[in-house]
Amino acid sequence: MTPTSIAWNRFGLGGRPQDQLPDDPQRWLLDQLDRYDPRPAGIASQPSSTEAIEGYLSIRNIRRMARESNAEDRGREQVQEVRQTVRRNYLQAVAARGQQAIESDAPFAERMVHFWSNHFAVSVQKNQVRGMAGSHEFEAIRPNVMGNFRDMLRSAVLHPAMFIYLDQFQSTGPNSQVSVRRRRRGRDEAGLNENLAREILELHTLGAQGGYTQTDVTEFARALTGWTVAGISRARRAQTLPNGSAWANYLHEPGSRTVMGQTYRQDGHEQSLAILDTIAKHPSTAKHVATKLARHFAGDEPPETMVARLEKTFLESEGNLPSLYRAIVESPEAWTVEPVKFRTPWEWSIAILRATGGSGMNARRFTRMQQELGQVPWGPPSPQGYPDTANNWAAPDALIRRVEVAAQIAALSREGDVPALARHLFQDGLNDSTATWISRAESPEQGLALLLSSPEMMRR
C-alpha cells in the first residue's frame, strides 16, 4: 500500500473516482480536522432527540386515553402511527449518516465520528433507543469530536439516549427526597440502578482494569441519580435541558460521595459531573483511549509504542482530541504496510460507494444492506459496541454475503474502466492477481463486483 492509499483506506473511508492523489497525504488528513462540518445539512434536518422523546411520551397518552374513552381499537392504530414514525426516522437517520459519509471530502474526521459513536455505544436493539440513536451520535459526539475528551464524555453519558439504553431515568438515590416519601406512605422504595456508572468506568473511561472497586461504582451511581428524561411521570418537577435530558434533585441521593479514594462534596448534578470531570483525565483513561485508538489504526495488537504516544498526548494536552488525531497521523506505527485492518461491515460498504459514487441507494435499501452484513447501525449487541478486530467479522458466511452484496452494487453502478479505478483506489499496491482477475472478467459489471470484493478493498 502506498501512503496515499492508507491515507484513503486505513485513516479516511475509501477512495472515490474523484479525488485527487494528495502531493502530501499526511498534510492532506491534518487539514480535514479544520474542514470538518459538525452539522451538515443532511444531518441538521434529522429530528431531535427531544422530539424522539415526545413520539414515545405519546404512544402512553394514546393508550391512556384509549381506555378512558374505550377506544382501544383506535389507539392501537394510533400507536402503530407512531412507531412507523419511529421507524421511518431511524431509516433516515441512517441514510443521513451514510450519505455524510459517501460525499464527505474530510473522510478522516468522519471516521472519528463513527469511532466515538461506537465508544460510547447506545441500541436500537432495545425498541425505546431506536428514535434517538441516530440524535445521541448527531447531538453528543458530532459536535464534540474535534474538542475535547472531557466535553464528549460529558454530552454522551448525558443524553436521553444513554439513560434510556442503560435504565439511568429509573435510578433514585436510597435516601432521596422521594424515597424518605415512599417510606413514610409504606410504598416500596424506588431502586439505585448502577448501569451507566459501571459502564462509564469500563467501557467510556477508566477501563476494564483502570483501578476502580465496586464501591466505586455504587458510590458513583449514587452520585448520578438524578439524571433523567424530561417529560416522563417522575420527571414533572424537574429541570429540563435542551437534549431532552432533566435534573430533578428530589432523586438525588443527598450527601458527599467518595470515588476512587477522591471526596466529592458537591450539590446537585455538580457533583456527578465533577466526578466525570476527574476519570476524564485519569492516567487510566488515557491508557484505554490510546489502546483503542492505536487499534483501530495500526493493528488487532496495538503497538505498545503507539499507546504510549497516544497516551502521552492525552495527558499532556489533557484530553484535545485534535492533538490526539494529530499523534496518530504522526505514528510510524500507522503507516506500515502490515498488518492491515479488517474492515467491519460498515467500514466496508462505505468504502464501495464510495468506490462507485454511491449508486443512488435510498434510505430503506440502504438500511437492509447493513443489515444484511451483520452490522446493524447503531445496533451492537452490547454497551461494549461493536468489535474493532478481524476475528469478528471474517467469518466464511460474512464473506459470502459481502461477495453477494458487492454484486449487487455492480450490477447499479455504470462504472466501464475498472481497470482504471482500481489502480486509482489502490496505485501500486494493487495484488497482481486481483488486477488479472479484473482484466479478465467477462463485463464491466463482473469486474467491478470482483474489485468490491478483492482482499485489497475488505482492508484497510
Given for the second form:
Amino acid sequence: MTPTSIAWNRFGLGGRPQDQLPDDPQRWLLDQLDRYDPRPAGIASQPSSTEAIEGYLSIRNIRRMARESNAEDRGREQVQEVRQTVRRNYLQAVAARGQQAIESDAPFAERMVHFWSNHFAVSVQKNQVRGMAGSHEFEAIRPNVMGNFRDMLRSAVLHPAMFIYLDQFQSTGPNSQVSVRRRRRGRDEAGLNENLAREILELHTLGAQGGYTQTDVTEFARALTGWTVAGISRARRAQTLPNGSAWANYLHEPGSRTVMGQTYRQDGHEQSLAILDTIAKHPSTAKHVATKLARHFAGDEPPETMVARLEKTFLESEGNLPSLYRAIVESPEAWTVEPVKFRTPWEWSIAILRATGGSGMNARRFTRMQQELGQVPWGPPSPQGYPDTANNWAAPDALIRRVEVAAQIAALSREGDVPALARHLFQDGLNDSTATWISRAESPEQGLALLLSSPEMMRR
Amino acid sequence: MLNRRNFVLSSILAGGATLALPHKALAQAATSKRLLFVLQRGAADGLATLAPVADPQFDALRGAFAEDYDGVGLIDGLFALHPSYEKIGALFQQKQALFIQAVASSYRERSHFEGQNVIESGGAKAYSVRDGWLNRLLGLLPANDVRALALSPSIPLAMQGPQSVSSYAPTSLPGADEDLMARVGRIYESDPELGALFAEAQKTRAMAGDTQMRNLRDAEKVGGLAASLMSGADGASVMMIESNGWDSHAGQRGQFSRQARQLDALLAAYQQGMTNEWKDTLVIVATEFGRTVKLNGTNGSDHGTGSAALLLGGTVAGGKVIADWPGLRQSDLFEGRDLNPTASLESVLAGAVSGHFGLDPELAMRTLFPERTSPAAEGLIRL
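The form predicted in complex with the partner chain is what I need now, so please give it after the form predicted on its own.
Next comes the full complex, this chain leading.
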C-alpha cells in the first residue's frame, strides 16, 4: 500500500473519486482531529435520547394499561404501531450513520466514532434497545470522541440505552429504602443485578485480566444501584437527567463500598461516579484500550512496542483521546506497506460506497445490506461488540455475500472509467491481476463489481 | 433425604480413575459418522434444563420457576427435564439422549467471552490456545472424506484453525451472475486466502441448493437445513450451530422456555432430516458455564459455574443422567453461589467424540484439550 492508500483506507474509511491525493498523509489525518464535526446536520436531526426512549416507555405503558383494563388485544395492536415507529427511527439512525461515514471529509475521526461506539456497545438484539441505539452513539459517543476517556466512559455507560441493555434500570439495592419497605410489607424483594458493573470492568475499562474480583463486581453493582431510566414507574420520584436517565436515591444501596482495595464513602450517585473516575485512569484500562487501538490500526496481533507507546500516552495524557490518535498516526507500526487488517463488513461496505460516490439506497435497503453482510450498526451478538480480527470475518459465506453486494452496488453506479478509479484509489498498490481483470471486463458495471470485490478492497 | 446420591459415574468425574476399555483403532475410524455441535451462547441455565426438583433446596431457591416442572416425570428420582424440551425428552425415553449435570469447563470465572473462548479454543485458560478444538478434531479424522461446515456466514472460534472449514447461511441477497463469479474467482487465484475461501463457499452453496430460506431465524427450518447439509455422501461430517440468547439476567422463566422450545424444534427437525444417518449421528449441546443457583432481584439469574450438557443421537449410550450431584445447600455451592461442577466438560467432549469417531481417547484428549490432564470420559457412546 502507498502512504496515501494507508491514510485513506487503513486510517480513513476509504478513498473517494473526488479526493485529492494528500501531500502529507500524516498531516491529512491529524488535521481531521480539528475538522471533526460531532453533530453534523444529518445526525442532529435524529431524535434525542429523551425522545428516543419514548417508544420503549409507551410500549411499557400500553401493556400495563391493557393488563389493567383487560384489553390485551387492543394493547397488542397499539404495541405493534409503536414498534413500527421505533423500527423506522432505527432505520433512519442507521442511514444517518451511514451517510455521515460515506460523505465525511474527516473519515479518520469518523472511524474513531465507530471504534468507540463498538467499544461501548449496546445491541438491538435486545429489542428494547432498538429505538435508543442511535441516540447512544450520537449523544454519548460523538461529543466525546475528541475529549477525554473519563467523560466518554461516564456518558456511554450512564445512558438509558446502556441501562436497558445491561439490566441496570431494574437493579435495586437490597438495603435501599424501597427494599426495606417492601420487606416490611412482605412483598417480593427486588434486588441487585450485576450485569452492567461486570461489563464496565471487563469490557469498557480494566479488561478481563485487569485485576478485579467477583467481590469488586458486586460492590460496584451496589454502588450503581439508583441509576435507572426516566419515565418508568420505579423512577417516578427520581431526579431526571437530560439524557433520559434518572437517579433514584431510594433505590440506592446505602453505605460505603470497596472496589479494588479503595473505599468510597460518597453518598448517592457521587459514589459510582468516583469509582468510574478511578477505573478510567487505572493502568489496566490504559493497557486494555491501548491494545484494542493498536489492534485496530496495526494488525490482529498488535505490536507490543505500539501497545506500550499508546499505554504510556494514555496514562501521561490522563486519557486525552486526541493525544492517543496522534500517537497512533505517528506510530511506524501502523504504516507497514502490506495490508494489516481484513476489513470488517461495515468497513468494507462504507469503503465501496465511498468509492462509488454514495449509496443510492434507502434506509431500509442500506440496513438490510448491513444485516446480510453481518455487521449491522448497534447489533453485535454481545456487549463485547463486534470482533476486530480477520478470523471472525474472513469466511467462505461472508466473502461470497460481499461479491453479491458488490454486484448490486456496481449496478446502481454510473461509473465510466473503472481502471482510472482503481488506480486513483490504490495508486501503485493496485495488483496487476486486479488491473488486468478490470480492463478485460465486459462492461463498466462488471469492471466496477470486480474492483469492489478485489483483494485490495477487502483489506486495509 | 436425598443427598450426594451415587449416579452412573465414570472417569468423567474430574480426577477420577480411568477404566481401561478396548477402543476401536484409529484406522477403523468410520467416516460415515456425523457430529453436530450446538453451542448455547450466553450461559444456559443447567438448573432449568435439568432441574433437580427433588433436591430439598430447589423449591426455595427457584420459587415460582419450580412450577414449570409440575407433572414432569422424574429421572433418577431427582431431576426433571424442562417441559419445553419435548423432543429431547422423547429421545431420552428411546435411550438416544444422555444428560450430564453439574459439568463445567476448566474456566472458573464469570465472563461470557472468556468462558466461550475456553470452551471453543479448548485451552485451559482464555486466549491461551489460538484455534478451535473442532478444527483439531478434523485433523484426527481421515482427511479425504471429511467436510466441516459452520452454519453461519463466518466461522466460529471452535472451528477456526489450519483444517479447511466452510461456512454457509441462507441470505436474502440476490445472487451474482455466473460470469462475474467466475471472473472474481480468477482475480482471487493470485490471493491464496481469498481464493480458498471463495472456492469453499461456492462448493457449499451448490450443495445447499435453493433452500427458499432467507435467514436462520426459523429454528425448525434451520434443523432441516443442517440435516440436508450433513446427509448423503457429500454431506458435512462435522457441523457447528450457534444458539444465542441464553443470558437470562431478567425474566428468565419466559426467556428460557422460548429458547428451549426453539432448540428443541431445531433438533427435532434435524433428527427427522437425518433419517438414514441418525444412527451414525452424535449431537452435543453445551454452554460456556451455568448460572447462579439463587434467582437475582430481577427474576433472572447471574453468571455461574456448573451447568448441563446434552448428548443426543444414534450412537449415544442414552437414557441416563451422569451426575455426581453436589447438592444445593449453601455450603455445597461453588463460592457460595453457583452449582459446584463435579464433571469436566472437556472430558465429556473428548470422550464423546473419540467414542463416536472411534479415536484413541487419550489422543483425543491430548489433541483437543492440550492443556488439560483429566482423562476422556467413558461410557457416553455405545460401543
